[in-house]
Every structure is written in structure tokens, then in C-alpha cells.
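A lone chain, given as C-alpha cells: the form predicted on its own.
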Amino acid sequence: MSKLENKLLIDVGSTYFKLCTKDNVQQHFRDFNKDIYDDLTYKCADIIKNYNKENIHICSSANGGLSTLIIGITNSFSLKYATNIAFNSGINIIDTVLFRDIEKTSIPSDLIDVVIVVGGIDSVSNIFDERLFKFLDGLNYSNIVYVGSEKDSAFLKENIQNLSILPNIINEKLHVEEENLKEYLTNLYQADIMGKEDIKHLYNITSNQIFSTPYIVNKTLPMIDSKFKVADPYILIDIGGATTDIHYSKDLVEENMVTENEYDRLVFKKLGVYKSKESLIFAAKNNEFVYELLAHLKVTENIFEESSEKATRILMQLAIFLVLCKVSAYRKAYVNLKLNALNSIVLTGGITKVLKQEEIEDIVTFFYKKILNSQHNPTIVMDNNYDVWTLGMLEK
């Protein structure tokens, strides 16, 4: 813990403030009708006055992430690079759309983040024409950004207001090149935060750059072995408020693509128990073997309307059921892993402080014979202590 000597970490979830010093971690449940600094200034101002701003080191998650629409000309290039990188960076996937279907695409009414266009290797030219001119003509966003080929890159600027122009993700072997567009993304989103009223006045505390805490996450994964005792592959859930998230081992992904990262990540927005609890809900109820499970757990459908510690228990107990459904061969999805070689499940995030270890092995030992009629068990690793997070601030 010497790393930690006159440091404090604190990481502003879509639910909880987390605080870590040399001496302990502590949460604090959210006041949702108070401003993220006040609240945070208010419940825990007599640690917060003892460090300088300069030692004061915060992640958060709190400000909902950044949003992003990605247009490329292959599934197996352009968009699954696009889509990783853009994972990787804390940054949440609205739609991708393919050039060549991009005339029959429902052009999304939200307000995107950022819109990232990708296509070809720097040896190819005219790949894009005015189909794409009039697609971003009707979408409403803040931010875009080319990292395709070098050739086109002269044609969309003249053809496209405030367009960011990067080095292509894709080389010459056809490989991933993500630093750039990496660094591009977590920079847009520091600047997202400083422009959000709830998030910028943390800024009065820190002098430190505010990261997402999935990033933060993502990086720890290369050291979770000093911490833990996780056998290869593995993968970790991260259960919050708002979101799910996976970060998985390359090795269960069927088609690795070639980056320097070992670990991927897979976020699913819908699927919180508190702020996405209606959402998570739903897509149990849409799940044909969820009501198995709650006979399984002694419950019936009436939980669903409950508000109580059992309730809360039962929807992490799905949304650990739901995710590990998602990214089995069960669902096609983007990713689908290969459970049956998984041998470590990390938990962490709130879960942790709301079910026991042998309440989640009973879900996976079900998911497992259920879904993929194995008797496969891989061994749960609980992060009880949030030294996930704590490691990968003090090392990114």
C-alpha cells in the first residue's frame, strides 16, 4: 500500500462515491437531487481536507460516458477495429453502420458524441462519396473524427465542418493501429467532463486529469495477478448502477485482431439494477430461461416490483445470468466468448457488497448447465476490497 502514502482515489459512480486511502476504502450512497461535488464535498469533506490537490486522483462513471456512431466499409476491419478501440476507451457504442447500406440506415435522433468514420488501408482511395455527406447531414452530433485511409482524407475534409483527421487505425497487414484514435477518445472525454456542470467542479479538489473509471478498469487487468489468484483466461463484471461491463482475456475471442492490449471490453448499458433497473427487467422477462432461474432462486416474478435488499440481490443474480447469456454462443453478438475454456470469473463494483460468493457460483453453475449443458465451473474471484480500481489508478 505504500504507493497510496498521501494519496486519496476516489471514483464517482452512477450510484455510489468510492474512497480509497492508505487505511481503508469507504462508500457513500449518492443524493441524486444534489450537485456530484456537493454531495461528495458534504459526506466526506473531513478526508477530502487532509490531501492537496495534486495527490487527490479521481475516475468516474457518473457523467454517463460518451457516446459515439461508428460508419465504416467492413464488418471484419473498419468496424470491428473501430468498435474495440472505441470500447477500450470508456466510450459507449450507440449504432455502426455499413457504408454500403448506409442509404436505407434509420438516421438516430439522439445527440452523438462523437462520430467516427473508418475505411481501407492508406494504398486505396474514393472509398466515401456523398451518401456519406447526407447521412451526417441529418444526424445531430458534436464531434467527428476520420481514421481511415490517407488518400480520402483531403476529400472529406473539404466536404465535412470540423472534421478531426487521424492516422488510420487500419495498416498495410491489415492490422489495428489504436493509440491514436485511444488517446483522441479519452482526450474528448476529459474535455466532456470538464464541460458538464455535475462532473467539472470536482476539478476545485483535483489537479489531477479526471479519467472513466472503464478505462481505469481496463488497464489494471496486465497486473490483476499481484492482487489476485486468477488462472488464465478469465474474464471480469463489473456490476454498477447503470451499466455491465465485461473485460475479457483475447484468448476466448475466436478472431483475435492484433493490438497491444491483452484485454477487450464489452459494456452493456441497459443492464444496471438501479438507474437501469427497468431496462435490466425487461430484458429478463424477454430471456426464456430467466423463469426457470427465479424458481431456481425461491422467487417468483412479483420481485420485480419489489423494492428491498432481496430484490436487489435477485437482479444482480440476473444481470450476472443475462451478461454471461449475452456473450455466449447462446446469443450471436459482436463477441462471443468461449466460455467452456474460461477458468476465473472476477467480480467487482457494488456487487461485491451485496452477494456472497456461493450465491453467485450457484448462478454460473446454472448458466453453465442450463445455457451450454456443461458442467464446466470456473472459479469466482471476488473483489470485495475494489483493489481492481485502486491498482489501476495508481498505474495508469
Second form
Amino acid sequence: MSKLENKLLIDVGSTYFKLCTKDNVQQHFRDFNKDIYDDLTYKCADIIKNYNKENIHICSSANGGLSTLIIGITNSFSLKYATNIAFNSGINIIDTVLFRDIEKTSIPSDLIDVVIVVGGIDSVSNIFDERLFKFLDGLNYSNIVYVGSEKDSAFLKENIQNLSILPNIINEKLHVEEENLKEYLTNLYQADIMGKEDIKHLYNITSNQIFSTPYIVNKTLPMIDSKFKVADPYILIDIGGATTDIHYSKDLVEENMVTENEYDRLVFKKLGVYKSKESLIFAAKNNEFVYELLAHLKVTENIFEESSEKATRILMQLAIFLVLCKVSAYRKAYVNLKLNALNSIVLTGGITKVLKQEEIEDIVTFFYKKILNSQHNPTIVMDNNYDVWTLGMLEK
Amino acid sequence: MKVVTGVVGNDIHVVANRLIELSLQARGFEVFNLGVNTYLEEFVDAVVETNADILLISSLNGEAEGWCREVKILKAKYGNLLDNVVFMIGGNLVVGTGDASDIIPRFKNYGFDLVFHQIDLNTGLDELEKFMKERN
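Given the form predicted on its own above, what does the protein look like in the form predicted in complex with its partner chain?
Let us now look at the entire complex, which starts with that chain.
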């Protein structure tokens, strides 16, 4: 904790504020009727006043992040690579359009923060045509970036207003090149935070850049051994109020993606225990094993109607089960993790304050038995003191 | 000319895969090697991303039979994107024993232009070059 001397770390989540000083970590439930800054300074004025702006570091996942639409020419390469980079840049809301189906795709009516157009290695030309421009004409977006074949850059620049052009994310060996797009999206995310009414006032108390929380967590992963007994390969699950993040070792994926990062991130944008409670319950009701799980936990589905501490505990247990289902071969998702090769599951976030280790182990055992028909039992590691977050904040 | 190659399905014959890559390069092809354990859709997607002229799938354990029945369906899905691509497959194409005179027409019916069952690599690549020359 020596690096914490004189520093105050603040994490603004969708449900809680967390504050970490050299003495302790405390959390405060947010008042949703108040501006984030007003709420924070009202509840934590006594602590904040002890630190100058240079020593206060803030990260946030409360602004919802950028909404992103990716238009690519194949699922296995352009769309997958761009989606992977977007997730690793801390973006939560990602939709994709396959260019060959673009005429059959309904145009989203919501404002899109950033559109990413991608396709082809640099030696390929004439990939995109009028169909793309027609689709974009109907779309409401703030930023657009092209990261495909350089041979098409000039043509697209001529036809798409305010198009940013970055180096191709697909190199000549069909491997992914993530740095340029990652930097662009991270900067856009920062700019978005600065512009959000709710967040920008936080700069009244800090002179440091406000980072997105997933970005900070991702920075921590290579150093996780310094705080926990974690055996690779592992996954880290952060079940929050609005979303659930999974960070996973790449050894768990059979992928054609070759990158320098050891860990990737995946987010389930409507799986949380407070703000996204309704969609979590919806997902639960659509999983045929959930009723068996509820029976195992000795409750009935009436628990979904309750607002009690017990109901929250059950929801958190369900969230663990659903997340594991979503990344297993049982449900075809963006990635399927080789969960039988998994050695550790690290849990962070509010869940570690509510559930006991045995309760989590019980759910994980149930999952392996029912879904994977396996006796495999990865070790459960609890980040009870939010060390994953503080470690990343101090090292960034 | 550009060639996308790799081993289809749950098949890990890496040595043969590497030999195919080296032989193609020695003959002057630009090679995109997807390696072992590759799904059919990945092959076709790689062809689209690289605008390749040839897709050369190899198989050793015979899984090709199960996977490659879907070639026609995929071709229909991708429309004219694959119109000029030559589909070639070689290696050991079925599980157990089989007669080339049965196997070759069957795989051609799946949508392959060139099919080589238990033929040595150089003979197969000679045939590919001949086919491409005649075609152009």
C-alpha cells in the first residue's frame, strides 16, 4: 500500500462509489436523484478535502460508454477483430453489420457514437460500394473511422463526410493490428467522459485523467499474481449494477487472432444486479437450467419479485451461472471459452461483499455438473478488498 | 496468385500443413495459412478478406467428409463473392478406407473443383497449376 501514500482513488460505478485511501476502502450507494459530483462530494467531503487535485485518481464505468456499430465484410476476421479491439478499449455497446447483408439490415434509429468500417487486407480493393453510403445516409452517428484496406481509403474518403482513416487492423498475414484503433477508441471514450455532464464536474476534484474502469482492470491482469494466488489460465468476473465484465486469458480461446495482449475482455451489457436487474431476470427465465438452480438454492421463482437482501444474493448467484453459460459452448456467443481448462475464477466488484466463497463455489460446481457434465472445479479467488482495481489505478 | 490454405475440422496435422505452405510458396503463390483446426466458414472468410484465387483445404484424419458437405450452402450464402475462386481439397478425405473413384465425384458434388484423395503433394500442386493455366 506504500504507493497509496497521500493518494485517494475513486471508482464511480453505476450503483456504488468506491473510495480507497492508504487506510481503507469504503463504498457508498449512489443517490440516483443527484448529479454524480454532488452526490460524491456530499457523501465523501470529509475524505476528499484531505487530498489535493494531483493526488486524486478517478475511474468510472458509470457513463455507459460509447455505442459502437461495426460494419465489416466477414464474421471471422474484420468483424471479429474490430469487436475484440472495441471490447478491449472499454466499450460496452457493440453492434455489427455484415456488409454482404447490409441491404437486409434494418438501420438503427439510436444515435451511434462511433461507426467502424473495416474489411480486406491492404492489397485488396473495391470492397465497399454504394450500399455502404446508402446505409450510412440513414444512420445517425457522431464519429466514423475506416480501418480496412488502404486501397479503398481514398474512395471512401471522397464519399463519406468526416471519415477518419487509420491503418488497417488486418495485416498482410491476416493477423490483427490493434494499437491504432484501440488508441482512437480510448481517446474517444475519454473525450466522451469529459463531455458528459455527470462526469465532467469530477474534474473539479482531480487534475488527473479519468479512465474507464474496464481499462484499469485490464491493466491489472498481468500483475494479478502479486496480490492473489491465481493459476493461469483464469477468468476475472466483475458483476456490476448495470453490466458484467469478463476478462479472460487467451489460452482459453481457440482463436485465429494473434495479438500481444495476454487477456481479452467481453462485456454483457444487460447483465447486472441493480440497473439491469430486469434483463438479468429475463435472461434467467429463458435458461432451462435456472429453475433447477433455484430449487438447488431452495427458493422459487417468486424470489424475482422480491426486493430483499436474500433476493440480491440469489440474483448474484444467478448472474455467475448465466455468465458462465454465456461463455461456454452451451450458448453460442462471441467467444466460447475452454472452461474445462480453467484453473481459477477471480471475482471482483460488489459481489465479493455480498456472497461467501462457499456460495460461489456451490454455483460453479452446479454449472460444471449440469452444463458441462464435468467434475472440474476451478479455484475461486475473491477480491474482497477491490485490490484488482487499486492495483491497476496505481500502476497505470 | 493468392491461396488460402489450412487443415479443416478437428485435425492437427501441422507438419503436412507447413509442407503445403512451403511448397506453395516455392511455386510462387502468395499463401495465407490458417493452420490446423480451421472451420469451413473461416476458410471462406479468409478468401473474402484476401480476395484469394484459390482455397486449398487439407485433411488427414478424414474429417473433411463431415465438414465439407456444407460447401455448397456456404457458396450460396456468400453470393458472387466466391464466383471466381477455385475450391481444392486434398489429403485423406474419408474415415476408414474408400475408393477414389467414389470419393472424388462425391467431393466435386459438394462444390470442389479439384479433389485429391491420397495423392502426393507435388502431384496435386502440379495439377492445380495445370488447372489454373488452362482456366486463364
